[in-house]
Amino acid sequence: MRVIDHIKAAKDTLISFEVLPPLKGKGIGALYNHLDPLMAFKPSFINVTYHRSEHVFKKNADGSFQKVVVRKRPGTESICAAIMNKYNVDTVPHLICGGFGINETEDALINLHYLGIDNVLVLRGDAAKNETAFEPEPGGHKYAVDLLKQVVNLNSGIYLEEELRDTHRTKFCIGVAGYPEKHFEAPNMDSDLQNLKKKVEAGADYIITQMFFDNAKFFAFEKACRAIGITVPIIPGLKPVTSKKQLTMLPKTFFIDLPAELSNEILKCKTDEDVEKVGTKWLLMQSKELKKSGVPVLHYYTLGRPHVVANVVKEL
């Protein structure tokens, strides 16, 4: 079932979760252990992240260096299929620009369609670790809106090989990312919102936000979206704070702010166990306020802390 259809059929706020594929060399059992306590809450869908390949240089015996492509978390498509098979829940694989040419993207979409997956979250993705700025793959997409248009074309039966006739149409529901605190590369919030509007006008069915810890920023973002004519559902993305190091890591990595009230409480904590209690309480407060406001879905970035999210959703 498509995400947008879940939302249209819902009578109350839905729940969804986001997980990472296992690290290469690890089995899928750890992921199942991660999801098991969360499935009791009957999530409408599970997002599975995609991590692009990295280029590393290995030194040869003769002193020269060999460029090697490495993917630390392979298997997003098959992980989605495995989750669907085990839990009978819809999945949303992330689809990114980085590391793919347009032909590889089309093949990936066809594979997803064959697996019965009819949702994708379309993202540009981050720059490679050895790049200072995002560089598209030769023959690949530079912006998420261009990747989105390729998905829309496939939904219309338009393939890259123009000579194909009587083509099958896919039915992907397409989500895109929104940034309540602005994408870090955008010069200002207005330009960021206009870029988001272009993605919606190109065919996005819904928006899911970057994590935030101040609901006022989400409500302001939602209001600004509506003011410029964006009418699709906007899903808030939420994450618990569970350690002191996240006070510096989260703003640095995701270009977001933590409210002074939250950071002050965390600084008082003596252990990460104490931080987890503060983070759980804050996430519950956010969730209750957002649910009361009528958001369509509460989307939780679980990322290694399923028990914290489980405790919050249980209280809801």
Second form
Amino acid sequence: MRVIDHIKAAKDTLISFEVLPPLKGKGIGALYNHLDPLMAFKPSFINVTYHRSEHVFKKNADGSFQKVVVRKRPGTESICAAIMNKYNVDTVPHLICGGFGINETEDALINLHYLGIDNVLVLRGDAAKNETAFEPEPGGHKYAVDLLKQVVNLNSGIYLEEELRDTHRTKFCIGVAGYPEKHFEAPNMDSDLQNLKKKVEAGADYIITQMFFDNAKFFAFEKACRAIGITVPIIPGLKPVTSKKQLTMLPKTFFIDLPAELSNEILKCKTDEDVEKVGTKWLLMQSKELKKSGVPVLHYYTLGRPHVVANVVKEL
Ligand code: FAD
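Mind sharing the form predicted together with ligand FAD? What's above is the form predicted on its own.
And the full complex, kicking off with our chain again.
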């Protein structure tokens, strides 16, 4: 079932989770162990992130170095199919522009369609580790909106080959990313919101936000979206803080702020177990307030901490 249809049919706020594919060499069992305790909460859908290849330097026997391409977390599409098969739940694979030519994108979408996956979250992706700024593949998409238009075309039966017009139509429900604290490359919030609006006008069905720890920022973002005519559902993305090092890591990686009230509480903690307690309480407080405000879905980035998310959802 499509995410948008879950939202339309819902009488209350829904729950969804986001997981990472296992590290290469780990096997899928670790992911099932991660998901098992969360399935009791009947998530409406589960997102699976996409991780592009990286260039790494491998030392040869003679001491020289060789540049090799590795993918640490492959398998997004097949993991979605495996989760659907095991738990009978809808899945949302993340699809990025980075590292993909348009033909590979089309093949990936056709594969997803054959697997019975009707949802995608379309993203640009970040710059590769060896690049200073995002570089599309030759002939690939530069922005998420361009990838989105390719998905919309397939939904209209338009494939890349000229002679394939008005043929079999896919029915992907398309999600896009939004940033309550602005995307780090955007010169200002207004231009970022206008670019978000372009994604919605091109056919996005809903928005999922970057994580945030201050609900006021989400509410302001939602209000600003509505003010410029974005009417699609906006789903808040939520994550628990579980360690002291995240106080610096989260702002550095995701370009977000942690409110002083939260960071002060974390600084008082002696162990990461104490931080987890503070993070759980904070996430519960955020979730309750967002639910009360009528958000369509609470989307949890579970990232290795399923028990924390489970404790919060149980309390809700
Ligand atoms: P875009 O919408 O293309 O925006 C990128 C930047 O370009 C923004 O600053 C925007 O304002 C600007 N822009 C957009 N359109 C235009 C235009 N037409 N002209 C000029 N400027 C424009 N990354 C992964 O690699 N894998 C994942 O699985 C993944 N999952 C994510 C899930 C969520 C919910 C979120 C919020 C992010 C996720 N990311 C993931 C990270 C994401 O790929 C990065 O944040 C990336 O830098 C931007 O992606 P985007 O889709 O928002 O890009």
